[in-house]
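One chain comes next, on its own, written out as structure tokens in the form predicted alone.
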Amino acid sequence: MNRRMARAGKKTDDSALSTRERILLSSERLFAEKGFAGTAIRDIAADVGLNPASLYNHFPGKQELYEAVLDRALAPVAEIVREIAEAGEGETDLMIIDRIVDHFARRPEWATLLQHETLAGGESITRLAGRWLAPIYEQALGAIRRSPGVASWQDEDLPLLICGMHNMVLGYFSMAPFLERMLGQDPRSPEALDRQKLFLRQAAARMLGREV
């Protein structure tokens, strides 16, 4: 009974979404599971309950759909980094960690998708780097350079600090099935996420010689 009610509730929730939104949600999940090359438009259309021709009414092709998914994952991250970078002395840049973790916790598929794209070196990686990753990197680098504790690091080490935090945030979500088996707890539960955010704040503070 409970399972039937849950399915019925999901159907009601899905029906309230626009067709474009349902296509994007399905695409995020399938691209994360199978990668760009392994996902066909017909798979996405079938998952949404459309025929492929109808899906093309919303997106010109698979590449455009894939890039729309990547944009949804990274545009909010770029905005978070920009807001923190522009906040100045009144805001602690460690706040960025909580906000980015919360962002990926809402759609863990984004982390898997981004990890897959960067590892595979797919066709979208150049656009992805130019449009989103490079600006995010530059803003983060500026915030780190303003930190009092940065003097303990060589300038050439700073990009490695950013890469390390990047991997700790995305890797936590992309490795969630493994972590659940190893830790015996859902790493995406509210309690686990709070603990992960605290850990990341402490790690970042120690790397930068800061107080949490």
Contents of the next structure:
There are 4 protein chains.
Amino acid sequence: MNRRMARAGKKTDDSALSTRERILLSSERLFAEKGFAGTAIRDIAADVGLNPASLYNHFPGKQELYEAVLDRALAPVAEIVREIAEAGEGETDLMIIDRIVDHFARRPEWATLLQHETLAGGESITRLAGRWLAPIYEQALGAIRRSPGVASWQDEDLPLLICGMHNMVLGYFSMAPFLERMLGQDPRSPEALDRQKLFLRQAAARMLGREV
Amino acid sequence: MNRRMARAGKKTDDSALSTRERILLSSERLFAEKGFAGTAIRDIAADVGLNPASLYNHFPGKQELYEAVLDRALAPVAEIVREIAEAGEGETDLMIIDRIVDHFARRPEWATLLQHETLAGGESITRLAGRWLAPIYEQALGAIRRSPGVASWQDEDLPLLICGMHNMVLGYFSMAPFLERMLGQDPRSPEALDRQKLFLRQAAARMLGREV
Amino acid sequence: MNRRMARAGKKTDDSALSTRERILLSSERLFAEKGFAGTAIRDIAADVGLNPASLYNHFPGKQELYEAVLDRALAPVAEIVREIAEAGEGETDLMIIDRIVDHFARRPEWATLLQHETLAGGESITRLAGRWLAPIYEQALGAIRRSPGVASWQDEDLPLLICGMHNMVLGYFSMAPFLERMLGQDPRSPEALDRQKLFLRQAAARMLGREV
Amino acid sequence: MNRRMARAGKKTDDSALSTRERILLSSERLFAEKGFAGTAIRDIAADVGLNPASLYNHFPGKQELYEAVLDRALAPVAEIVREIAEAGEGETDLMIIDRIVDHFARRPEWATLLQHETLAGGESITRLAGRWLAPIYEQALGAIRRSPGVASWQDEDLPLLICGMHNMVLGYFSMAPFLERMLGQDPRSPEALDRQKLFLRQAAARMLGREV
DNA sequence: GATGAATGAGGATTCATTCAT
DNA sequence: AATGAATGAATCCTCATTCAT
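Show the form predicted together with another copy of the chain, please, because up to now only the form predicted alone has appeared in this conversation.
Below, the chain from earlier opens the complete complex, with every other chain and molecule after it.
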């Protein structure tokens, strides 16, 4: 019985979670922090409080574990975008921002993971684009085209607009350690996140020439 | 005799460059692509066409090589910001965007490198913040405060604004592989970069409530 | 012992056999094919359709399982030789060959297992020699000495003769995959085995200067 | 400077040999003794007196090392058979036996290696057959067909005859540890080998109905 | 400067085995 | 009897680095 309850430090809270879940949580955090190559299976195992060999009872390998982590982080995003797109109409394009910020605010690691994957480019981007980014992008393009104020942009600017918003949303989380240093406040605190949501809505509104 | 001129592929052009320079170019590309942990000294050496041991005649170790690469990528940015800030006055805050885009356009790897460092957080961010990010941030804060239109934002939003612009500028480069897939056009081509510069200037202007 | 046919693949026939039996059959095949070191408990378990842990309900460990398999394969051989030696007299020395070929023909894996053990030398051979090979060898030496025609050989050649016959008999089975390739016919088919028995009897007769 | 001169024990004599050569010698011995799966890279390295990692400076991996060892052992055999076949005529079919025994007598490990490969069957035999066994077999078939006395056999027996001789020759070496136990004499000693050569020539002659 | 060879540390994964259920 | 989960000890191999040449 080598479970430890009530860990003190920063380590992910496990308590009564299934081993698989605990592995995913630790992996999530470590992959987000150090990327795929920088994270050792043994580090994950240590974080979970498990022998490295035991990990292989739950996931067939590092790559598969990584992909399971990514899936968990990104599947909901696609879902959000799809929902909003279906709901259609109105000011939904700004709502989407809130929802996505909320999603990543729940686990800022998810934002970092996605950025890591994006940076890896090449093969990674192919997988990523095929499964998540492309659908999200298409939905976003559709939504933004239905958005009032979009006429002030040329059609060729829309991808850049989407890309820019995407980077503003995601980048906030990856810059969190820096922002924390600069502002002396945790950018992942509820208040900070509220401010950021407000800011993003403002920014989006202004870029689309609308009032908030 | 392991060098041939007129390479076809994507490999960095070396020809008559100094070995040190060739190492830096290869490192730059590989670190940008795969991050620090994901890049092996032997891969860099192979890319340069050198024995791994020979690298150590030029740099004392992997870490130092990495830092040399980072220095090369970031020192000019600090320089740009400083210059513009000194020039002071007027519409300079939009000029800065162009200058920075131009800087990273020259070597998109530099943008990716910086993003990798940012993502690494923790220790990395400490080094990064101490040496480059913090000064840049301060300059940018100063510049933006002198900027007309800034009054439409609250003071606490300014860091978010800077952070947002930063991410829009940098993120464009790291999303290049994805954008290329989506648009069917190389986002690093001069035309694409011109459009992006125009877009960024528009976006900044709108966010500051100004005409371009 | 009730055997039910309806076998499809090459997998050992299980159906209504006891689990212990099914484990022995799978082990036999896998140990014969890949040797002791090359066979993983989990492979055997998978072949049986069992959890690796379950194997330990039937055998205390890999080594013991291996030895049980060897016992099953070799005990009958010793038996055959003993019987024939007891029966004594006459042309029995050629009968022995038929009997042994028949024994190994029933399960060619047994021949391969024995060869693997022989190759392993050292400790293996000590075990093997102590338990089976030495008795068989002694019996064979006795039988051959009573054999007409043996006078054409010097006494010191007899061990070589036994060894040679042994290798001809056993080697046929281990070369089966090669022979199959070369002859385009399964060397383990009844017809092929009949021919081989005939050939071996011929060969033995000729070496002993007798008519068949 | 971590070389040790003049090892005492059974370990392969290295002295002034190249590291590559010493690796091959140790591998040869260990692979022959324990087979591919039973031999650990670290054991080979220890036997050579080298760090396991250093092995990889000389061979790209275990498999390749194994194949290099096999090549060294078998290439000469094919050569011998080819030479003799070209020389053609006369009693060459018995000479071939001497030559082959001599080849394997120089390094009995080679015989064991070949037997291991043969036993492995499947993929191994495919490689083996394609590269060495099949050519040897074809040459031997040709030689034996030109051999006086062959008429006493049916054509379909010839493969069995070749196979039988092959196994008598090779099997002698793999049974060496057993023979040593039984005879109290080293079967690899020059005298023992001479006797075995004589025996094999006798056996072959008798099987072909000829005088020696 | 460049290189081949060497190496300790680590990295992913496999293996035989145990144990609670 | 069977199994899922756990584990220490290997196993193959990679890595950054050193050093003699």
